[in-house]
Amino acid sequence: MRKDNFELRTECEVLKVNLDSSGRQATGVTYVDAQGQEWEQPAQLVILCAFALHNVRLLLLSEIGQPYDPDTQTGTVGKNYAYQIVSAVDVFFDDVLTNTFIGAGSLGMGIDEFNGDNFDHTGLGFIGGGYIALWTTNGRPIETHPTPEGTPKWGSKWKRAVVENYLKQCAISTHGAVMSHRGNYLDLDPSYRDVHGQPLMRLTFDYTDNEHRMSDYLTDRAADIGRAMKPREIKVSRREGHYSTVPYQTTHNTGGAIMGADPKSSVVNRYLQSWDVPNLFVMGACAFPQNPGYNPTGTVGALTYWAADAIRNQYLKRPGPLVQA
């Protein structure tokens, strides 16, 4: 921020990206300011780095690309949507404290024998994996209030299990993998706009029978954790049935503007250049082709290292594509 070439203009939101005649060149943006006055920002390279799902959004909005269809799986932009798929064990104690309001967030143990493929998979049913872990996030009074089985939901009964277990009890947790499927996607809503009247993101998903198959599985060995540690009770909570965004879950979305070596199958190259138009650079987890057990910021940030490495080192001394069609 202190160099004389950067300018930080906040309160603003970009509506699309500017495109030549030949739709093959980026010549810069159009945003709206505070005031709700339009601007176009010319520019000779334009880097997309809003949250993942809003890369995409644009990207659509701005006609880059074509629109993946599920019915005749053509168009890549918007496709391979994934989430992440996650359960709980609650474990309560009669004479452990545990304390779980003090903590630092990333204080805990992971079991990592369980993700990916460091398991045998033999007629489980399911492909894919998650972590297992018993994590301290400091109690969080408005997300943190575990009861035991049974429990009314509200009122004086609720209040009153609440205070009764809050420092003996701990969660487990398991962070699942959501596989890339045909009919889950992303695409512009036909109805709903925003205050701008541009149509507003609409997100397809499911949940399928692999999901659940595999979270079970990982639901079932943290139970068994949670049994051995020899408490007064458990409860297991379930990723069942549909998706649905009324429980906190995660935020980890990926998907819509993926990375890979074919134009016909992918929306960026290796280093997050857009096929469609070379001088239109994509970060953020919307390049992952699927969702992994764990969460996707760490990836992020090494692909966008890798991304700006490229801009600086290859693209800024030669425009154009860095990976042949």
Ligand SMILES: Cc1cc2nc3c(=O)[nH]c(=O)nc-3n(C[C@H](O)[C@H](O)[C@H](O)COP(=O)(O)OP(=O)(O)OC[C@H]3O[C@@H](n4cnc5c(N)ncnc54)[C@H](O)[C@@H]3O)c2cc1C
Contents of the next structure:
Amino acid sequence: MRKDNFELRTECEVLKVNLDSSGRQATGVTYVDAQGQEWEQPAQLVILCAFALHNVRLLLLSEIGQPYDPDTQTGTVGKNYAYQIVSAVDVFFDDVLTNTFIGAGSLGMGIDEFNGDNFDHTGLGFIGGGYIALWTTNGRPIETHPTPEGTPKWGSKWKRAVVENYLKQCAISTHGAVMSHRGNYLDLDPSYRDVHGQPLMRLTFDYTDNEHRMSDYLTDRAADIGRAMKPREIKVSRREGHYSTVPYQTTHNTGGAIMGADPKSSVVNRYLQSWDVPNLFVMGACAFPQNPGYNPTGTVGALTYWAADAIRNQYLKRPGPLVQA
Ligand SMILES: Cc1cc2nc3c(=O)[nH]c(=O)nc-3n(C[C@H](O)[C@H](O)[C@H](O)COP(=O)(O)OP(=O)(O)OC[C@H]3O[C@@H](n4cnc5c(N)ncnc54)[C@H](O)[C@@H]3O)c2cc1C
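Moving from the form predicted alone to the form predicted together with this ligand:
The complete assembly is shown below, putting the previous chain first.
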């Protein structure tokens, strides 16, 4: 931003990446400004960094790459969408003051013993794992009013339970990996459109048996930890049934424009450069082929530095594909 030739245009929405007649070179983007006026911004190099989901939607709207078709298993754009599976164990004490309102978000403890291949999976019936963590995130009162099992959801008994437990409780959460599955994907919605008349993105997703078995196992380990704290009681909240967008779980969406070694099965190469349009780079968690048992943003940042370095030290010196297909 300190450079003279830098300009930030706020309140602008990019509608698509423009391509030349060959379809293999980006010529810029079309965007709408805050007054609703449409502009074409020419560019020699385009970097999509509009969040994992919007990156995929912009690729689809711009007709870059082949959209994934779950029936024929062909195409790459929208493929490998994945999410996380979470659960929690609330731990209630009679006389231990946990004072979670004092905590800061970064205070906490996480264990990795049940992540990935860090434990023996023999006989467990699932692959993968996740992390188990206990955080104190300020006990925000609108969000944080844990009550023991059997407490009514409203009324004076609920209020009494909130008062009795607010200062004497902590929560152990589990964040599990989600493997990509051929039936989970992103595409353009056939019915719904945005204010500009462009199709919205459609997300097709559900947990598989693997995720439920793995999450149940992680939740049982979290419950073991909770019981070992010698509380009055614990409350176990598992992630059961089908995926629902209604309760907040995480915002850790991954996949849809994945990184890979082969353009037949991936959207970008190892430098996040589009296989189809070499002067287009796509940065974000859409590059992850699977959702690991971790939150994504650290890896998104690392990948972005990695790709920026490749742009600066390789691409700008010799524009073109950085990896030969
Ligand atoms: C409530 C919440 C809690 C979270 N907690 C965690 C956590 O604990 N740990 C963790 O790792 N991650 C967490 N995340 C996820 C984290 O915020 C994302 O992984 C991260 O922000 C992704 O970075 P990004 O640069 O890819 O996208 P973003 O940070 O979303 O930036 C994308 C930008 O592009 C803009 N944009 C989108 N579409 C267009 C368009 N068409 N035209 C122009 N501009 C556009 C957006 O306005 C936005 O400014 C959380 C997210 C939320 C919402």
